[in-house]
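Here you get one chain, nothing else, as structure tokens; it is the form predicted on its own.
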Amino acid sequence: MRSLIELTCYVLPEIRSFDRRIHREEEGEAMYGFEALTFNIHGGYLEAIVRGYRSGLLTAADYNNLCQCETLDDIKMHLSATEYGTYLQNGALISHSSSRCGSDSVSRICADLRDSGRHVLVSYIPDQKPDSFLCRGIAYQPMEKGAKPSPLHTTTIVEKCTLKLLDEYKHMLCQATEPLSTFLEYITYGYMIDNVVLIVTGTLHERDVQELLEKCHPLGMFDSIATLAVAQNMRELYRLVLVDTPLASYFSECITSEDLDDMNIEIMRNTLYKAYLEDFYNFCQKLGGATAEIMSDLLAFEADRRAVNITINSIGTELTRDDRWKLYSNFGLLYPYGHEELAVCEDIDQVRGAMEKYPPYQSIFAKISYGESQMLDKAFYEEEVKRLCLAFEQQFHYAVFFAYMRLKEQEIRNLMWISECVAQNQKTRIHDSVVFIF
């Protein structure tokens, strides 16, 4: 009778700190240790999505294959036996979709493609909603028989390989719910803020709007980027295009009247990304748990990288020390006194002995030799994947559906160089920009 009554005196009291903890995760507050409770409730489904993708990135055996192929055509060849093959088959690409409808419209849908001539690829699964389906689907045009496929090129394999990515990202995008989905939004803005660059910089060297458009990331497409060429300054880009977009809350420290050049384009670029990394990290803070602690790892890392690079880029330049001081990110492994060495630094060797002061990015500097910095976005890119690849070993995160999205970009990267290498007839180049995964 004692010994119960000393278990319900201390079983008790855990259990109403239990249910508090409980009642504070379900208010937002971050909740250190107690992921795996709740988790899978709305998270583990796409969780295991993603780690069956990351299953389906391409191993050094891959690679190594793909170096000794001879022409594009062989490269086509060898990705048409892994998850790109759907993508890669014989025909033109008709349309790709990804969207919500019911089970009677989606035979109809399926039915008018199969009639017009077209190869329907279709897979469906029962969405939230009651007799929903998410429709995904790919339509392809058939070659008339007798003619010849048409010329392949690195650009092809690059947008389809694109494609692949796209699909995946919508599909664990229709799935999430608060707050993995606006992880997944935050995760899209990078490359939102690469074609706003991309549109303003192809117009003002007068480049046709449209050429540059079928050039944008599809994951940092919006509605209204076709209207960028009209802005003059920064602060009509603001006002015509981007007030209603996720990127307006970015553009408060560059909006000013001063025109459009190639400086000063780069620099909001620089401040876009520097706007855009705190507050998703700030984001991620808040999330707390495992996501807080290995999200920071690879931001913070992302954020130190894009030091460096502005400090090289900006060598030689008119960006005084405190124009480079301003495009820093406030937070990483190098910040404050990091940036304050690399805001002085005047060459590739000062640059190396700010960074060789922290040991993480020590073992990348050793890898280059001393005024040299061609190679170290490649070292930059491995140890970058080497993070990216830890994430996978915890479980109960978001981080592993932003260390998929970076893995399957590298990826694309590679696939690219290898590409090019082959049809520029290069290939003892092969080797020097391939990063490998596995």
Given for the second form:
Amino acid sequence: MRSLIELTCYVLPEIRSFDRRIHREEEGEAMYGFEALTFNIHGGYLEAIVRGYRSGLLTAADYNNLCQCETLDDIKMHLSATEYGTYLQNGALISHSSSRCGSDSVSRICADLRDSGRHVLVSYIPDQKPDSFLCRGIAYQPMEKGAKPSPLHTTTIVEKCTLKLLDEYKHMLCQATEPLSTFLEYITYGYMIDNVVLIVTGTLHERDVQELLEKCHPLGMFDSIATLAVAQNMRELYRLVLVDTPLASYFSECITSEDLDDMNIEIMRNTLYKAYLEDFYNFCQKLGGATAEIMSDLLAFEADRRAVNITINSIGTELTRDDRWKLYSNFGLLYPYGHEELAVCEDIDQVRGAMEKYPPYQSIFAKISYGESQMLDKAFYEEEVKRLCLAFEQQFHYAVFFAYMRLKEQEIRNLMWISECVAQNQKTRIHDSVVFIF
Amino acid sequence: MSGQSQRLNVVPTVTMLGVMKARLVGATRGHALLKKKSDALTVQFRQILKKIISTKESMGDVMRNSSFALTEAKYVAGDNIKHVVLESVKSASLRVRSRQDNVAGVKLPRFEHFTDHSAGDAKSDLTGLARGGQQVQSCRTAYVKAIEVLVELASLQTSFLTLDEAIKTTNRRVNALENVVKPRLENTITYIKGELDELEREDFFRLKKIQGYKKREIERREQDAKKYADNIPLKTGISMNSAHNLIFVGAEKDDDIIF
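Now show the form predicted together with the partner chain, given that the preceding structure was the form predicted on its own.
Everything in the complex follows now, all chains and molecules, and the chain you saw is the first one.
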């Protein structure tokens, strides 16, 4: 009896301190190595979902089938046997929405749609709050009898695949809590930057706002994006629109340049992207644990790849060395000595010389022969895919989401390449640029 | 056309004959010249046709290459690259101008392209700076080549059409001269000549007739005179001479016979 009391007196305090550690983790300070204990509380469902999505990516066998297609209709037929089936139906995709709503409103909506003759695919997913459902509905109008199917273009295929990615992303975003939701949003800031730059450029050249909005990437849309067209210069742009978006902090470096002309637009885009990468990197470092480790590796590769590309593409243009240096990110394998060397490079062989000092990049540059830089992009893509696949080997971290988005993007690129080759009758080149993911 | 080669309605005079002959000479010379022109144009036409065929084949290849270059650029730089480039363009830097060429007398339009450097294509050198810049540049060169081929093809095709028109017109004129104008003129000339001949014959005939008349008139008078001279001696028995004297001399101074 007495020993039991002693046991509880000695052991209970340990357990209490153990509790405290768990609480600290729940507040966001992950203890590396112990994620298995607590990750699944908030992130387990979504990690399972994303791993499910990952197993739906096209395999080498699928790609081989697709490469042997003769026409776009064959491709569509093969794709409808994969996860893309519902998206490539002939009926027009009317609406797709993921929203939190009560169960009664959901049944009302379904009844309405069914009455109007449209098909509804609804999936009910229990949400965290006890009495609301996450209603994910895809409504599409079936083809009228006798109507001819619209001719299939490669752009349609790419559009529908991107739509699928968008749906998956929105589904995950709806389910996520902090800090995962912030992490997921960070992934889309890159597309947001592209959209902002596109609209600003278009407005500068007096294009119609609606047309510009249609050309934006769907993952990078935000609510006030249409008001970008109103701004006349950078300061107004910032004050009216951007200060409310997550991109606000990235603009502090660009705010000095008052006028928007064509030279500045491209530099502006790259400066924003540099600020975004650094911000993302710092955020991941704050998250700590496996996320920080894997994400810093992936982001470092991205930063280095951008540095090499910027160097190669600015050889022979008006971009000065200082400007070039300013566009390099301040993290990554190449920082800072590699950047010093890259900034003074004047042709591709010098770049190669600078990069071969770093073993991971040496293998990339070994794949392309002297003087040729066309295959460099494909080599970079292959390396990226390899690293992204490795991210899935570990559990209980957020980098799987980032890896999945990037892999999906690569898959869409592959599909675009295959469809274009088939449509343009260039079957011999089809294997040049398809990067197999598995 | 009723009557394949009619003739012109003219007054069949000698001057008209001269005029018609002059016109016939003109028509003949014009016919020869137009035929030469038509031959020259046909030679040009065939050359252009050959060039068009070869240019069209090369255009198929070039367009294919440039579309593929666009696909490569889209692959590396992202699907949006097309929109990015399109939105950042203010005015075209590659333009086409036309001028007229004179080929065998026919004005053919020819197109040539030139780069308008003021439109500022230097700024778009930075497109795809972070990824895909190389592919974008190679896509641009591919499309510039495609434009060159297309412009050449356009000028060849317009010259083809214009030459075709010109050849048709010239041939029409040659045929018209050969089959309508010249026969008509020849017929007119023949007609005039015929008329003139007929007039001459008529005149000749008239002349002959009148000569005949005159001759007969003279003969008749002589006959008459002779008959009269014979008649008087037969009645009174005096010689014709004295009868003659009787009539002509005696009638002059004679006293009246008074009983």
